[in-house]
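Okay, so here's just one chain, in structure tokens, the form predicted alone.
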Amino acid sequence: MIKRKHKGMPKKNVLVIGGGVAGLAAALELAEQEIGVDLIEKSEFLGGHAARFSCKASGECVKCGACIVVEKLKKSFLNPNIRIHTGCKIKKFENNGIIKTRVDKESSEISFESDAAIIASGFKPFNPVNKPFGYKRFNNVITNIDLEEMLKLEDDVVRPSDKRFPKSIAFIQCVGSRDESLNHLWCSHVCCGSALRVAKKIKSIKPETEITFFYIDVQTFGKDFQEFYDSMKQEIRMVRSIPGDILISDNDCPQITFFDSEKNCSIDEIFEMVVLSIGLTPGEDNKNLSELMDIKLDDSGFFKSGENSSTGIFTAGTSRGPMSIEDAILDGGRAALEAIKYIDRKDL
């Protein structure tokens, strides 16, 4: 750990660019070395999409790292060395030496002069609306998210047609990842461990609730991962096998169409509810920060790792690929620890 406190104001300064779970563990590693930091935040609201997955405790903690979401905002408003800037956008980037940013806040414009840069713009969830599940067609058909915000807000799942517990969930994982029609090449990492997770909790609310996940193979994810899932095998029906349509079928139930190996036949089946696991894509803006500060992206559309160091400009979290919430937290204190390096060594 850089042990760099002085008493007073900052004297050094850097810009964070997001306000989702990498960008707050950036600007409060930095805020807690007396640097100066400006988080500027697109949306009117800091936390990112983290700050909308539930808790998947049932009985216990899971590690799934959404607590930790709420500690950084509290962490983050309340330490005096960093400003808060919501509701804005990049308008012009400048780099000689000295950083400067000129930002659009409603009908103003706000500037700033940095010593460095971190981007930590997050990730976008893929829109399944044009794959053959039926999203926003059929009303039993929600994704991963809106089932995390489901749990978070009412700590119940119920199927938003008639609002009653489904007796039967099928999950779908990799939709959006490893799509070759997509040119989707990449694995999203969370989302096996988070379905997982709240299926357990789910049959924690209902032990009668049958669910099946269907997958192409699981990732695996923390340091108890074979022992949790070898329980949760014993717990759901898994189907190495990943649907190719679903239809509608009485009382809004969706039917799912699938390759059953071991019976070698396609199998049609009714489930009261189907959540599909959407993949986690490049953020709409890395295009546009990609050429307002001249760095570059790599063939997925996520930025590449380390090649801005020498100019004061770093990446952090999701900005950089798929990865958990607890290690975009990790990513974003690494991403302000190489910072504070890069502005001592300017300061020799």
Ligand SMILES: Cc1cc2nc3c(=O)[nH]c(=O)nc-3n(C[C@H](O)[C@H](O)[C@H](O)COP(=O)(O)OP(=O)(O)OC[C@H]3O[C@@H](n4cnc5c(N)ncnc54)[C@H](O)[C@@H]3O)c2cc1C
Given for the second form:
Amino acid sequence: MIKRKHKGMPKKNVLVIGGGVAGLAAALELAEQEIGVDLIEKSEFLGGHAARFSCKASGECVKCGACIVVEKLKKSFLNPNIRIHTGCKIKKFENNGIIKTRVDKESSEISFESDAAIIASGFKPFNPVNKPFGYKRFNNVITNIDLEEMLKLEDDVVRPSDKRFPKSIAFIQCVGSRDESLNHLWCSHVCCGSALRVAKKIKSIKPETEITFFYIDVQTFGKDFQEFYDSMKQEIRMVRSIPGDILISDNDCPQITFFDSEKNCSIDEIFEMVVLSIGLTPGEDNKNLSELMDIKLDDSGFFKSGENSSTGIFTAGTSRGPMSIEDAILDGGRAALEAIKYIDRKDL
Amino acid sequence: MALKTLVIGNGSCAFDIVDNLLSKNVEVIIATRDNSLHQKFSEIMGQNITEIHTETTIHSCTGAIGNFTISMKNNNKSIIRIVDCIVIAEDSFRKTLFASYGLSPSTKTISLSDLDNPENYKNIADENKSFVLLKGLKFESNPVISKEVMDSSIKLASHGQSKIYILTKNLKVAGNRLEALYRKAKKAGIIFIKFTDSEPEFFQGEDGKTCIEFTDEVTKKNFSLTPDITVVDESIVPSDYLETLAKTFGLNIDCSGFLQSDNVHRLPAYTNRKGIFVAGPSRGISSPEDYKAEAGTAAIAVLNNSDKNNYDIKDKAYINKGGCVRCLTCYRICPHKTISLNSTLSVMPEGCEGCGLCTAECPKNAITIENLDHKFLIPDDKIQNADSASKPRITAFCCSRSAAEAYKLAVSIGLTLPEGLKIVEVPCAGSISLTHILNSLKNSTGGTIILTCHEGNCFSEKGNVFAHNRAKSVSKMISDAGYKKERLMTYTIASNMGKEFSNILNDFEKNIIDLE
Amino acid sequence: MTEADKRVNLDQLDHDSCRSWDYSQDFCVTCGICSSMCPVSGIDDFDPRKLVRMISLGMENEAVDSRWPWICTMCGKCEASCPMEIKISSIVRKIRSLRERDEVPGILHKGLETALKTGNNLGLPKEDFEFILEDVAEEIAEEPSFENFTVEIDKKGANILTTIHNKLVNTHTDDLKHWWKIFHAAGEDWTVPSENWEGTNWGLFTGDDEAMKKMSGRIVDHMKNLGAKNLLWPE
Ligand SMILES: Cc1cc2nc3c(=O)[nH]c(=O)nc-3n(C[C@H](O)[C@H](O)[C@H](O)COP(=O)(O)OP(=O)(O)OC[C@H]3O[C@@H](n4cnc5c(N)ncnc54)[C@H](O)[C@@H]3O)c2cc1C
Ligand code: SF4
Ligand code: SF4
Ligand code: SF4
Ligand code: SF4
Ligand code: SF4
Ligand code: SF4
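Based on the form predicted alone presented above, generate the structure block for the form predicted together with this ligand.
Next comes the full complex, and the chain you just saw is listed first.
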């Protein structure tokens, strides 16, 4: 009796834009309620960014959440109420109580009618080429996403220049986050946790690796943060200042200049590899979608948190601002419930 | 018949859950230890499907999803109800931290909640000029407290107070718009002083005022502060009721005492028991906004997981009464607490996840899962190459939630795997018994490898640990018998690691070939 | 003095004056990029983050009295990388400006005085300056394909008017040649003023706004009087 019964009643449909964890979580909850879901994804694959991430366990799970995507994907493929459309670009969007969408898929056009829509179009990773850290200029300066992909696809940590395990690694935090000069007045929530978890994994693969962590403030993540943080402070060097210039020295090793507060002077130090912890920025389609669907963006360029429940268009996941996989799943579920309530209200 | 749910709790999160459930015509029973309901509930009082029990504690719970029998105590009266699902959303508590700073509460040294209290606030703000707010100096703080401290400071500053200092270790800004709030606080003239490894020293005078001495880490100058008011931060701790509830319902608890284990499979509102959900302040520390989202997901979890009849009995454990000697092993280890103990032991199939821990551990082999036996008897026939004679035959027991997915990923991206590989996909590695391992060693020409979830990532909590322990004892047995123990290996892996899967298997094959 | 005596009573400091400074100094997140970038960090314990913090903590007097603001080279690297857009070099200048003029460090103080009096900090007379320029021009003209090179001082209506850094007419005359050869090769119509030719603004370095205005004014005047179309101010 709780599940929707459709004797005589036409089946309800919801459009979900974006097949990352947030979109998948929303789609699954809706589908369980016997609502038909058109899940449109612009790339060829579902799963979004989190599907590119590696497991950071070293025997023991560190609760990074990356593996949940696999489970969500499996369930979505199996659920007959979810119609997956990959490689789609929205062309037209009309909302007169009934939402009419037209998308381009390859050379053909598909149209849907939906009772509500959820935007879960995700984020764009910050591009650090214009920061003074030599990204794309120096081989051995990579981003946290590059490192995640390397761990996942190669099951190893190596220097891009010579495919050798780096003896020393520097993590530089907050690249592109907490930066008013870029109008990025937000903390990206996940990069401290991501970097420290990967650091722990690297230490467990090769304990002699020297890891330095350049940061402003370490953010809390995970339930056992205090313990985790205390143990990491023993294992790696933490420097509370963000480095300046990076130059290249012998053997493709980046040389970093940083201010050492304890010694009270600048230090030039050579590392074998540098990892930039780039943050989350508004999705590249946010502006476009906001105009097309008449949903406001906040002053940072993310979708506004307040729900637009009167028009039946809801937002979920990192399209609303930086959040972890766990929070994106939670948010997908919340948006699904909002959409269901909206459809119920409309029925009355 | 309408779905009936028991909601335990009396805060905003519990209210949001009740509100969400009522809107979907779920019958709700509210039970709280408090003597009256939070005022928020008055909005929905009129809806007569809500049954409310104040001053009521949960005494016992039997049964499984779709048919929980709850016995509650109200003073000495006992109330029995039958419900389909249970949601726990007890509010968390605030713990003052005076003692950790070596301070005592006074009119001049107060706790964060004292400042939030509107009755005190006006006097405090009107009568004092300088304030120091301490945050996360002794224990790492969190964004919720961080937001409260910054909000309170900004409010004080708006009263024209010009001397407000926030002393903090790592400033927690990983919350919605907190970096912008940090900026707003700085704009309001609040001065943040950050500490890394050093800490300020505190001295409290007769008048209760706190004097703080420290070395600023940036300027390296020694400072002292003797503010009119010192505000000490707080930590957020689980309700003391949760421990009792965990015992009553057979739920797991995480390292900080919140309900449900710290396991990604329990996201967003699930517990180790089907039909019992935990949300908001009973689950962990989050912002009010996140608690609202959690209330939404808990409600939708109730709606989507109440279908108790939708299962295949062949996937569920069954106790053969004739074989059982009532040793209670299964009753103790069932991670989903779905074995009931009456005159005989029986599995309540609605709550059974088919993990097979009980079948592997029963000393009398009295428990069966039909589809599981099937799996072990006829291993997946996806042998990489039909002509496997030249290569050692490798049997890989793979947990369906991790290793089996990693295997599929490896195949789908075309990674090389041993030619003689046989995959035996099991619901949980905990179902791999000593007999299964020994049989496999007997039948494989090459070796046997067991691949489980990483520790802490097992859907059945400890199924992986059981598997590893069993493998360890078999390993000892076979090496005592002069058999090469390298033929039996165990690994942990996550579902998203195709390449790692292929590396592990290829290395294993290589080691086996080297043995020959 | 004991440690305790040196302890500053933070809530007794007077913030009011520096709080009115409009350089965003209070928005510092103490990220330390500025100090990592700064080429003189560590000299006499100086680093820009420290100076910014001193100001936002209200330690204005101490900052004015310290040597730190005078260690800064005004290169602006700190400011360019500050994520909070804090105007660090303006802060340095402001602190410098609060020093009594006769307490400005010797070399800067003298440099400014001479520049104000004679038009350049070297006190180089007009004739000597013209002599040096012509000498350099003659040397260029001796080189192949620069045979007809000349320098036209105080030419009216030129396309480009360029200022000169004092070291180019003092120790680094060869550098002057590089510039000029480029002008020549590009067929540029250019000139140099015979007086007040110095580009370095000594008012900027000493934090003396009046002097800075005066020195910039001289260049504006040149542009007007000589009717040059473009200004090249390589500083
Ligand atoms: C380096 C890094 C490390 C991280 N590590 C962790 C971690 O360890 N733990 C953790 O919890 N979180 C981590 N995160 C955060 C995590 O990536 C996000 O929480 C998660 O990916 C958010 O999912 P989403 O669905 O909101 O967005 P996305 O993953 O961005 O998915 C959005 C999807 O929408 C699609 N899309 C976009 N626009 C359109 C359109 N117009 N039409 C159709 N489809 C569209 C995209 O192609 C994409 O598939 C990390 C992030 C980064 C950058
Ligand atoms: S949650 Fe992360 S660390 Fe844990 S098993 Fe999954 S991918 Fe690995
Ligand atoms: S999570 Fe850490 S690294 Fe990322 S923006 Fe926030 S403080 Fe910086
Ligand atoms: S483990 Fe086996 S023998 Fe023991 S109680 Fe359970 S079913 Fe009976
Ligand atoms: S199979 Fe698992 S869930 Fe089912 S009764 Fe046995 S131990 Fe419990
Ligand atoms: S770069 Fe800017 S924000 Fe960072 S420490 Fe320096 S002044 Fe402060
Ligand atoms: S302007 Fe001054 S403080 Fe800034 S980087 Fe240059 S020398 Fe350092």
